[in-house]
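One chain follows as structure tokens, the form predicted on its own.
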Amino acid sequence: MLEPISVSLESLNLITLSPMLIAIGGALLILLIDLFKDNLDKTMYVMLTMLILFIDIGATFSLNINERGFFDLMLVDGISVVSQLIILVTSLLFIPLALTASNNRFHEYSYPEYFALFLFMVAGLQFMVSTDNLILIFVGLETASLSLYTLIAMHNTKGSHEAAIKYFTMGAMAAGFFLMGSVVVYATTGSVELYEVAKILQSQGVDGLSSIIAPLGGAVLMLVAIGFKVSLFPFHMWTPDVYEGSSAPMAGYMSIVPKIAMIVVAMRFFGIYINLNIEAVSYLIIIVSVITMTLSNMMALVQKDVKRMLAYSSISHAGFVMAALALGTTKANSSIFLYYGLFMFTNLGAFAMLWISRHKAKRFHGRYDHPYEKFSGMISAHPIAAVIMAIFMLSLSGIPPFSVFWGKLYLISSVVDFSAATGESKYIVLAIIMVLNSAVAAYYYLKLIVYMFLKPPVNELNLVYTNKSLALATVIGFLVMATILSIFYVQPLMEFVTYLVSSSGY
């Protein structure tokens, strides 16, 4: 007769689950409130969601580093904490934009289900970055993805429905490749716990060709899955269409939060191969990242719509980050989080500026909502808006001393330092490619500044801006101030991130 297994609450260490439980509990609370009292103003749901996110941030800060919980499925390390903070802060900046939308057109924000789904998505993303169990990563991935598909479709336009279907299709393919990669890893090692996988591969040895084929196959399948989610070549073609069909704030949110969650998964998974000195995986990631950043920059150069340009630029930024991820060093991984922390304010601000200039009808182009001509002469009509948009563009282009420049500098310097430490000059070539791509990217960002400051208005329609709400002005004001002031705190931020990452063992 089998003896019953006794499990104490103390041994489960449920505090490691607290950030996710807060988000899930908040989502259920919103649904319950709507069940008993419907037709409440959306302002209440916005404020409640922001309160839940504030509490979630506090719970994340209170976590102890390098602890496991809930049958060792949950992993609280520095990477988990810093990535959750990026996710939560970006979410906190996104939600107030709902107050700027009128119910007659952007009616998705008037539904309490929208905010409940948003919190479920946040919880799924937090699960992804807070575990090294492939099954739980998949559960978090699907929870976040299914919620995000619905949030996009709730925009309820022809473009948003198309975007949701495309994103769902690509997401289903990514999920399939993720599962196949996980199956190969399990078949090879007998475990889905990445820390156990690392130990088993280390003990088995990966010196010969026969011993490396199966692990390498799992890495390739996982790279395809991550490529779909992070928008790496050649799995990036859905991104411009999905961003174009989504609302501008949602597109800005998608360019940051789901990607940082998947990059953390890539960091944990590919870190195993990098630590085992399986150079084929590192080279494969570098090749994909170089092609991604180069081709997306080429495509961004010829775009006629600012929103699609920003979509291709976000693909380029993802390739830029993946090049550093292939190194596996503490400085490279730390630079990735610093980069996305600075990129978060700038890119969300750029998309918010598109939100401020939205129109129901396509007034300037038969297809596009935000063609470059729409911004012609903005400096004379809306000088403050033009200056703010210029700051965001200068920062995204990586021109000193604006914030994203420092993120790019640390990423490139991590490649140079790695080359110096290993004595392999080919990584200097990678650094040069990254610099050249940054120079190319500056062209299409500066192109918008030329239209705003140097070209005359096309017609009087350029003077129309449909949204001047206090909420939007507050969010954009905070984003531009964060973009500017972060310049003076880059070093402390880097030290904070390095401390967390170095304590994680990745």
The other form holds:
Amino acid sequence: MLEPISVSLESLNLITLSPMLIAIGGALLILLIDLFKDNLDKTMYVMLTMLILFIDIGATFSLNINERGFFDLMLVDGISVVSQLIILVTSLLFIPLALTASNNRFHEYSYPEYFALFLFMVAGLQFMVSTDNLILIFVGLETASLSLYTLIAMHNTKGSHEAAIKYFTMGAMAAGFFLMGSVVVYATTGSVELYEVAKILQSQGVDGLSSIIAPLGGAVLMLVAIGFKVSLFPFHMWTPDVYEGSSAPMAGYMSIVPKIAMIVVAMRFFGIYINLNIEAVSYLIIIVSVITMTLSNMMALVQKDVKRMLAYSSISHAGFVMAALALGTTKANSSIFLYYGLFMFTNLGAFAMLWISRHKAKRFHGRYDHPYEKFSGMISAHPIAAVIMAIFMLSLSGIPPFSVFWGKLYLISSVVDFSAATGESKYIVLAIIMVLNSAVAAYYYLKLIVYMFLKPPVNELNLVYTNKSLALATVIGFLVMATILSIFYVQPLMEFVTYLVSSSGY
Amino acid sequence: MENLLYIALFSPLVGSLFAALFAMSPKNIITGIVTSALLLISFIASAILFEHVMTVGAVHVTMMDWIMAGDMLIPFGFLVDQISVTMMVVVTLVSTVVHIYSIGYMDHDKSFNRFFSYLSAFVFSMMVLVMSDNFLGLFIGWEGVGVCSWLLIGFWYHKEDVSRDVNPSISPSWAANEAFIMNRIADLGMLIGIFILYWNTGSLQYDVVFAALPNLSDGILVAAAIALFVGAMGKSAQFPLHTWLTDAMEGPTPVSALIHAATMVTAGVFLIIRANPLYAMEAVEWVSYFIASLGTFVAIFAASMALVCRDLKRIIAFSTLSQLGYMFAAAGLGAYWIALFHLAAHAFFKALLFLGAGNVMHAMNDELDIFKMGGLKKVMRWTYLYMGLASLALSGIGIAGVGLAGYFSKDAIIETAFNEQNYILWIILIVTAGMTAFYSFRQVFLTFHGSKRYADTEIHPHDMYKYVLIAMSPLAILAVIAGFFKGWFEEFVTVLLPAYKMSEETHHIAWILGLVVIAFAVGGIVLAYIKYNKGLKRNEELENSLVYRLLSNQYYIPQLYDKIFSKPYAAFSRFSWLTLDQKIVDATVDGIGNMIKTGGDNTRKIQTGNLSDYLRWMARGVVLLVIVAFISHQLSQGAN
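Starting from the form predicted on its own above, please write out the structure of the form predicted together with the partner chain.
Then the entire complex follows, led off by the chain already shown.
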């Protein structure tokens, strides 16, 4: 006879689940409200979602660091908390962008499901970063991804359907690779718990080709899945098309949130290899990231559409960050989070600026919504908007004192420090490549500034800010201030992040 | 006292920022009033500090740590001692008068508010310059006054360039650039001097540096002294860096009075006085002697050009140059306190002279040619009085211990030259004193006496506003009485500066020396009276003579600089631009850019938009990664 399984509630440590439960509960609440009352204004849902996200942030803050829960599936450590905070804050800034000036222009926001799906996605991402169990990571990843595909499709243009299908198909393939990678890991170590995997790999020893080939194969397969989500070459193909197809805020959101979640997974997974001094994996990541940042920068140079340019630029930023990930030092890992924390403001701001100028009719170009020509002579027609956009561009290109500069500074200095600590001059080469790439990137960011400030308007068509509303202006204003004033908070922020990251041993 | 110090220092800054708020808006009298009031406050604070320094002693504060890098520690500190407090009082007093004067003078200017913002910013920089307790702070102020001077000379930047024959200073913006660039050249010397001192003493604080001087080798001391003096030469417009000062007269007249007569141009003299422990070293004796000689040369050189000049403001500018030469002569001979005394006295009467010239300009619709004036004394009684007084003071009129400011200060310098038994310098300085009297009164007589040569024009001259004339009175009073404080001043500053006493013999024959000087001065005035009192009689033959043309064209030095420096430099720049930059540097940069761009174009082709292609690329990517992983593994094994 089977023993009845009795589990004490206390040992579950359900508090570790609370942030996700809040998001899921909120999503269900939205669905229920919709069930009972139709045609509520989207403002209500926006506010409700924001409220839920607020509570979620509070719950995340109240988590104790370095605790496990729910049969040790959940792992709340420093990087989990900091990445959840980035995810939630970005979400909080993203959601009010739904409050465009005209209520019915973008009907995806008039569906309550949109908000429910959004919260499910957030919950999925939170699961992804709060566990070191490969299966739960996968579940979280798929929950988030499937919601995301739908959210993209709900933009409901020809482009967005195409984008969703492409993303979905390639995502399915990437998911396959993730599973294959997990299988290889399980086959070699007999566990899907990463901390177990680390122990077993250590005891097995990783010297010699025969003992390393299976773990290395697992790492390669994992890197495919991770590379897809983080958009590393050559798995980045979806990025420009999907960004182009989806709404601008969604594109900005995608360039931050799913990536940071996957980077946490990468940190956990590749951290094992780096701790075991399997240099092959570090080299692999560095080579891929160098190729990624270089090629995407080159491609960004020749783009005709600002949104596609920003898509390639976000790929190159991801390559930048991945290069630091291969180092595995506390400073490098902290810098990654700092980088995304600062990049978030600027990048979301840049995409939001595109968003408020979005017009249903493609008035400037047959295919693109935001060709460079659209912004010609913007300084005379919309001086403030032009200056704001210019600030975002300067920040993205890493010009002090704007936010991304500090991210780059810490990131590159972590590489240089690593080089000094290990005495390996090749990491200096990596730092130089990163700096050179930044220089190349400045070209295409400044190109937009040149269009805005130095070129005359192309024709009588004026750039219109049809979507501008007080809510959007507020969000953008906040983003601008966060970008400009970063010099004042970057130090404490870095200390906070370093504290969280180092407290769980990364 | 610390608070007073900050009040004295920062009031002008507050005024400047306040006026800057209105910079783009139309004229608002409030900017003039507020900046003037704040300067008055600054002056009062300086005066109280003066009293404090006199009775109690120097005030030294450290506001904050400024630069901390490695072993280098430079606090942002201020020092109010006998030297700096003298400068502070002079600067703030003249500035206050000039500010009030400007309210009237700039009355019709559309950039009224901007003007006051610049003017107050200048005063702030000047205060930083004189109050800093280290060389770096001094340098900041030094550059600050340079920038403000540039802004103010070029205040009417919209005026077009004209040829040198029409206007020797071409245009305000040209003159501003000339002043700035020439000062930059000299500043390099100053910077090198500061570097040398820092390198060898490890500090920039005056007290630390001066205390360390005896330990330095002679070569270093000489190098530092020369380098610092080069800086002083630029700011105080000593030959051969003197051309900018006369061209700087393109600025509004109050600017000329404040910056290019009373305060900024004396910064070089101030630097030498400040660094007197360095210049008094035995090792740098010949540098000091060189300074004295150069000063004397500039004194007569500038005076000679003033003899024939027809431009009202330029005459005064030449006389400023000449008087700066006197100051350097005194400082070079070791009579630092006399140099400082002449600096202060000169500031009063020279500012008065310039402001008077401003009144004349205002009355004559900006006409500056004294050949076209005359007979103004009836309509401009007060200005006549002021300018007459100032010219008397400048000429050093006085006898038997009673006289105007210049009598005391300039005579003392001439006496010093005699006392040093340097009779060549002494004779030159005496001759210069005669020339000074001549050109000063040539100007006064041509402007105010004789017939009204402007009668056939539409000009109806009138005197300045009452309040402006009243505001000028403190300067007039000081021009008259400043000299009586000589003994008292000597006692005050020689606490800090080396006391310079005349030898017994000199003292004995001092009255004879005084008489000689007076004779020359009066002789100059009488000559001017004979020649010009009745009106202008032009002598074609004289005006076409070689000497006359040489003098009136400033010895052709500006033209020479143009040929030797400006033109070849422009040619070199053009060469660098067209050949070095465009054909080599730009082409390389463009080449790299194009290469990357071509790379982008090629890479872009894999982005087909076709989903099957993308999936294929993912599969290829996996293969690629496997290969890379294998290579990486081999690499890492190889490395171990």
